[in-house]
Amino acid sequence: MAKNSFFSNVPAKIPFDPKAKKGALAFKHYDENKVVEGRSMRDWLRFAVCYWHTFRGTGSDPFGPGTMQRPWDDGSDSLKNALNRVDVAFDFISRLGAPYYCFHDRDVAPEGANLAKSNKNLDAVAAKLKEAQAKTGIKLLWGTANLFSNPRFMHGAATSCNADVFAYSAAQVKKAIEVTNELGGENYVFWGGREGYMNLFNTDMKRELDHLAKFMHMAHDHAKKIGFKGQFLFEPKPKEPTKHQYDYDAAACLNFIRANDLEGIVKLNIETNHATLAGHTMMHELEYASIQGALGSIDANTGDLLLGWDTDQFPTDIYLTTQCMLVIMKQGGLAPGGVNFDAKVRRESFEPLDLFYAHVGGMDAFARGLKIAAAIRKEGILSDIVKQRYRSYDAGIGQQIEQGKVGFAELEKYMLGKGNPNPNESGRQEMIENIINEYL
């Protein structure tokens, strides 16, 4: 923890105080030892703060610079700079009470010159963290590279049509992982932040695929190489900046990882304002990929749909929240991934302390979604609702359809005889979203 803490206005660990006065910087609802289904609130939901938006966002936008009050940055990209960050970053996670956090590269460490000072350059910052890590208890959930960033990665990194740039990602990648290695990093995330196209008529989409599942298969062998047993993430988006990019949505990451033998290596790592994106909810995300087993961790933010851009918002809708933890509780959780805040403190929120209320609202929000979803759990309502809904499937010629036993002309026959269908029955939609409410 820093000497000389930028967060003297800060207890040294935010304390669990359900009768805490509103708007106090306490948690309400997130105790990290309450046990929920047999296992703590801690474990159940692995919080992890990000470096990129928590210790190097500005709050700049599209349309002006930063507005962000960082008393502990100098401005500059030197490597005191970044060295002077790792304290106050560990001061910042102590003192919030999360027990993991996650970067990129290019985050914690400057770029240099070339490849070489910018691999020396990491190398001073992660044994900077690995003391941090050691002194506080904190770890790293997963590491990443930064391989859209740059200029150079314009046409992309792993799909750029350009030899060179794939093979100075490859390096850069090597060197990641090596580093998420040595910090004891349990993940290892693929964002393919350019890894799209802008325009049809000058791309080989093929062949440009074709080099995405060759860059995993190499990062996967020399994981494997290095003793790194970390399980591999890929995070879906649709676009932005692309127009298109190759890792849409679940379904489309599933479907690459399927056609490119790459199933047992990688998993997704889900993000809320992602799923929007891709005009999907964060729920039907989640579970796309829980049900084929490929739910590996999520990234905790939301969108807001007015604007219809990756604002990356703190989550503080419970609705949400109760979603996402039915889907991971019904799966018996994350690990060795975790809840990510993916998240950023808006542009008018620019004083240190708002980073606090950001990551407390966010931590007491899925503590209360964890909450609410082992209730419904434990009245099973939901699960009945479904059970019976499908009951049609547990015997007869239901049963005979799952278990392989008929096909068409056996059906035929079986409707002939019968003549017509049995009739439909309500979903009852209205009445269990109200029964959803009541648990809110």
Ligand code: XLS
Given for the second form:
Amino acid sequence: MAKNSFFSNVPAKIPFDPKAKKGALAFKHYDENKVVEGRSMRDWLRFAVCYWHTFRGTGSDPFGPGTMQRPWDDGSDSLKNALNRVDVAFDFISRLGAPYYCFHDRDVAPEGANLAKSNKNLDAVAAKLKEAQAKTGIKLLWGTANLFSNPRFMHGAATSCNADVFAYSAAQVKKAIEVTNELGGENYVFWGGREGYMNLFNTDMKRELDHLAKFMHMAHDHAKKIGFKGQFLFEPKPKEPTKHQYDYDAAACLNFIRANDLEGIVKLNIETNHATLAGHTMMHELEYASIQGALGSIDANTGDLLLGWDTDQFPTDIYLTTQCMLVIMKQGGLAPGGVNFDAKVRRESFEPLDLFYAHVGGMDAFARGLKIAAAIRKEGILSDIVKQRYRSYDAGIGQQIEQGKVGFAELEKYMLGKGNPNPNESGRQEMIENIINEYL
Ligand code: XLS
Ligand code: NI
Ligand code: NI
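Now that you have shown the form predicted alone, what about the form predicted together with the named molecule?
Shown next: the complete complex, the earlier chain at its head.
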């Protein structure tokens, strides 16, 4: 691979070198073998490169065409081009030193004239992906199906009003799960690309949601049948492309999961930019999913404060990555999930080299978040503050409330006897924020 590499200006493996000069292609914080809280950074973070943005992104936006220079890509949707791209992708991921990658079926292989031809293309590329995985040791974090680009999905896939589109989607997902299984994928993601609506006047919401639930049970049945051991994941997103996506946020997904007997079958893949589009922080979405045992994996990126859409920028904010790692470490990690960079370089960063800078920056930002979170956890100041704050529930009436030993009548009696509650104490928000800053 190294011989005819398009990345010969980049080291064969980006080094961990905290002393490298500013802006050098080196990790200053991600030291894959460094052990933090008993686990290597590699195993805590389980980084994945995403195929769609990194190897298929053109840099186009609604106002203009692509800008990216990708000298290995002939711009066609031919099988030959797709096969070539596999070599480049694995060369890139090897140099970066990320252990995983993720893809949609249609990112890796061109769509054919009909389903059978599309499946054939996918098989051809999957065979090459399998070889490349074996050669490099790079593994598949998750696979998924693109059920949103082709015009047939204009009304949705599993929630389309057209039953044939439901059937097509089922067949496509069946194949995508099989390919993911064949490649040893550790998870399978469902992002409901157009599972939502543009207008409620023409939408039978109940029927669409029922269809979606049926679809998920069929997917689960098939996964069982073929022995796929990977974790199923929903990826919440509130809007875009539809004005209202059914998988709005972690809460909406969990409600759907519970209402349709999918508990224990589907967990969540939480994406930063989707969380903020839903009016939440990433930390909120992670915490909400995690406390219910449903935090499976993350799509690491970030939005832009001033732009109201899914800009999918690389995460560089260590305050954000610290917040992520605090939640992730609290639940003991993400495995079999990981940290997938569902992120794209800006339209103006059109050289291949920019792909390296972007990923190195994202990986270092997360490694830093990991170190900072570990330092916070080690001193235990935060957890002590929280424990202390709720101590009125550790004994006495609070304990009786938590243990279900009292009802309204007992609580009335308690309070009539006491007259007034114990005085409140300060939440000390500003002091706590100052403490966090001391670790940054
Ligand atoms: C789009 C989603 C998508 C999923 C995979 O906004 O983030 O990229 O991660 O289908
Ligand atoms: Ni995503
Ligand atoms: Ni997204």
